[in-house]
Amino acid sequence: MRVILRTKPRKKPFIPIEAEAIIPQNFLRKNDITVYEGNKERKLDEIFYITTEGPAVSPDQVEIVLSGETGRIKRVGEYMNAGRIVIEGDIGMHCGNFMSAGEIIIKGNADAWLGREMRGGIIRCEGNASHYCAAGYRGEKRGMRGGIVQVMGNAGDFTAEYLSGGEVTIHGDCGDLPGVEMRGGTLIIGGNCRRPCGNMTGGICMIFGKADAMLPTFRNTGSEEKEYGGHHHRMTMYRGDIANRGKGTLLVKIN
C-alpha cells in the first residue's frame, strides 16, 4: 500500500505540525489518524490531500510519501517499527524517534534530533542534517542504540551525542563535540569535525577529514588503514578519552 500525503495551503504555516500518528502501522486502520496543528487536534485530510494505492496487510506492506510544505512537520516516524516513509523536501525536529525497524529516506534537509534515541531501522538523509542527529535527548544517558543513519551532507553541533550502538555516517562536515559521552557503536565522519569524542567511554570513531581542537586526553596508539569512499586512507589512532577509562577508538586520517 501506497499512501501519498501532500500537504494543503495553511493560514498559518509556521505553526509546527506534531506528527507522531505518522507511521507505517497506523495506515492499516482507517479515519481515526490525528495530528496537532500547534495546540489544535486536526484530523490528517484537515493537514494533507490523501492519495492511497493498493491493500496491505502487514505495515512492512506500508509505503507513506510526505510531499509539499514539510519543513514545520516533526516527529514523523516517531516509534516506527515497519514499513517506509519517504520524504520528498524538509522535514522538522525528531524524525525517527524511537524508530526500531523500517527506512526513512529524506530527499532534503533534516531539522534537529534526527532519529534520536532509534533502535533499529535505516535513516537516509539527502541533505544536512542540524544538531543532536543520533543523540540522546537532554538529560538521557543513552542516544542511539542500534540501526543505521547515513547523512549524504553535514551535520550540526553533538551529533551521536550518546552513541551506544548501530553506524552513523555524516559524509559532509560535523559541528563541534561529535560523538562527545560515546558509549558504544560506530560514528563515522567523512569531513572535518571540532572537539571530536570527549569523555568516549566505548565504541569507534573515525575521522576523514580534519579534527580541529582535539582533545589533550587522547592515547597515540599507532596507525591503521581503513576504507572509506573506495579508497584506503592512513589513520592515526588514539585510545580514549583517557579522562573517562579511555576505553573509545578514535581514528583520525593522517593529511
The other form holds:
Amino acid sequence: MRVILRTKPRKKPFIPIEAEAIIPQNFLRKNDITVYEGNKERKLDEIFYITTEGPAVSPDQVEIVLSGETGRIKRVGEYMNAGRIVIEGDIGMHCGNFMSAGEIIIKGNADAWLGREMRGGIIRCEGNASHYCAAGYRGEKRGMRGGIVQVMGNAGDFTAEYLSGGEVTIHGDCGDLPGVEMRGGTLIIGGNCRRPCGNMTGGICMIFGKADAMLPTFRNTGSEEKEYGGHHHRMTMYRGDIANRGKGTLLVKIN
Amino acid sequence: MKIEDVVCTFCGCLCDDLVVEVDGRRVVSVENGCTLANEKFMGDHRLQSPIRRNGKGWEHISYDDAIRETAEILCDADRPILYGWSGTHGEAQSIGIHLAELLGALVDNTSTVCHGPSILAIQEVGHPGCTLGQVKNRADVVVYWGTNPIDAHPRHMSRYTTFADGFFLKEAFRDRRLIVVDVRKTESANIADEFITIEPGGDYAVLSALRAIVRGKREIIPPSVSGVSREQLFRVADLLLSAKFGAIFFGLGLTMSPGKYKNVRNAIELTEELSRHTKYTISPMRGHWNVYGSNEVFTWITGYPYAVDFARGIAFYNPGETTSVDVLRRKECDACLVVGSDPGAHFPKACAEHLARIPTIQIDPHTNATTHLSRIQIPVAVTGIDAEGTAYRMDGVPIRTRMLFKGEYPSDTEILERLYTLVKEAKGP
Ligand code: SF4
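Next, give the form predicted in complex with its partner chain, keeping in mind that what was shown is the form predicted on its own.
Expanding to the full complex; the earlier chain stays at the top.
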C-alpha cells in the first residue's frame, strides 16, 4: 500500500505540526489519525491531501510518501517498526525517534534530533542534518543504540551524542563535538569537524577530513589503514577520552 | 522611616542586609547596597498606567481593558509563549505556569539565555553544590570561571568569598586563594592569585586537561591548551588540590560559549575529580534575582526547570526545541506574554523582530526595550519595594522579600490571577 500525504496550505505555516502518528503500522487500520498543530488537535485530512493506492496486510507493505511543506512536521516515523517512509523534501525535528525497523528516506534536509535514540532500521538523509543527529534525549545516558543513519550532506553540532550502538555516517562535515559522550557504536565522518569525541568512553569514530581543535586528552597510539569512499587512508589512532578514563578509539586521517 | 534587613531584588546574591529609608511612597536612601542596588531602589521611572499601541502611538487604557485584551489574544493563539518570570516572585511564577497549562502554551524563563545549559549539565551528572554560607565559612580556594563578580554581582566577594571573613578563615583576604579564568583581564582578575587567560571557546579543552592532570596523567598534556601553558595548568591543578575546601563559581563565559552545557558538565566532572582528593563544590552565578526561583517553581509544578511546552496538554521539555529563543527564531509562536524580563534587550535580533510581528504583551513596572516591541504593557508593583513574595538566592536558599510601602500598583500576582480567571472563564469547565 502506498499512502501519499501532500500538505495543504496553512494560515500559520510556521507553527510546528507534531505527527508521531505518521508511521506505517497506523495506516493499516483505518482509524482516525490525528496530529497536533500548535495546541490544536487536527484530523490528518485537515493538514494533508491524502491518496491511498493498493492494499497491505502488514506494516512492512506500507509506504508513506510525504510531500509539500514538510519542514515543520515533527516526529514522523516515531516508534516505527516496519515499512517505509519517503519524504520528498525537508523534514522537521525528531524524525525516526526510537524507530526499531523499517526505512526512512529524506530527500531534503532533516531538522534536529534525526534518529534520536534509534534502535534499528535505516535512515538515509540525502541533504543535511541539523544538530543532535542520532543523539539521545536530554539527560538520557544512551543515544542511538542500533540501526544505520546515513547523511549525505553535513550534520550540525553534537552529532551522535551518547552513541551506544549502530552506525552513523556523515559524508559531509560535522559541527562541534561529534561523538561527545559516545560509549559504543561507530561514527564515520567523511569531512571535517571540531573537537570530536569529548568524554567518550567507548566505540569507534573515524574522521576522513580534518579534526580541528583536537582535545588534549587523547593518547596517540600509532596508525592504521581504513577504507572509505573506495580508497584506503592512513589514520592516526588515538585512545581516550583520558579525562573520563575512556577506552574509545578515535581515528583521524593523516593529511 | 528606616527599614532594616531589606532584601535587594536585583541580582542572584539577593543580599538581605540593606537598610532603606522610606518617606511615604518614596525611597530616600539605601545603605549597604552596591551601586546596582542603589539604582534599583532609588530609580523612579515607572510606567504610570497600562498602555496600548494604536495606529499612531500609545494610548493609556484601564487595567480591566488591558487584562481583558491580553486574555483574548492568548486564548486566540495556536502557539502562545509565556516568557520571563525571573524578575518576579514565586507566587506569580506559579500562577503563570498554571496559566500556561490552561492555554496549552509554552512557558519559559530567562534560564534560556543564561544558566539553562548549567541545568542540562546538572541533569546529566548531578550538582555537587553548597550554600554560600558554607563557602564563606570554609572555602580556602575560590575559582571564578567565566564570570566577573566585581561588575555583575558586586557584593559576592565581600559577602561570601575574597573579602568575607568566615568561621574557619579569620583573615579571608590573606587565607583564601583566588583563581580567575576568563578570556580577558577583568576587574576580578586584577585581584586574583592566579589568572588564566583562555582563548575564546577553549574552556572545554582546559577543563579536560585539568581533569586529566588531577587524575595523574600529566604526561599527555601538550605544551599549550587553548592558549594556557602546560606549566600554568600544572600550577593551577596543584593550587586546586592544595585546598581544604574549594568552591568553583562559573558564569555565562562557560554556559554561553561553544560547547555550552558540555563545558559545565566538564567543570562539574572536574569538581568530582577534585573531590576524590579534597572537598570541592561548584555553583552557577545566577543573574536575575529570582531566576533560581523560577527553576524551582517550574520544577515543582511541571517536573522541568524551564522551556516547558504544554501544547499537547502535558509538559514536554526539550531545550533547543522548546526554548523561547529557538521558538521565536523559527517564528513558531503567534502571541507572547512577557513577565519580569526584557527579551527585547537580551534576545537575538531575529527573535526581537518576531516579537514585534506578533501580539506581545508585557507585564513590567518600567518601560524597556521590550516595550518597543509590545502591543500592550501593564505596569505592576516592584517586588521588594511595593510588593512582596518569595525568591530563591543563587544557592537555592529561599528568602522572603519585603514590601517597603503599600503603593498604588497591583502586584504581578494580582494581575496574573485576574488574567487566569478570565482565561478560565473563556475556556469553560
Ligand atoms: S550584589 Fe546584587 S543583590 Fe547584593 S546589593 Fe548588589 S545588586 Fe543587590
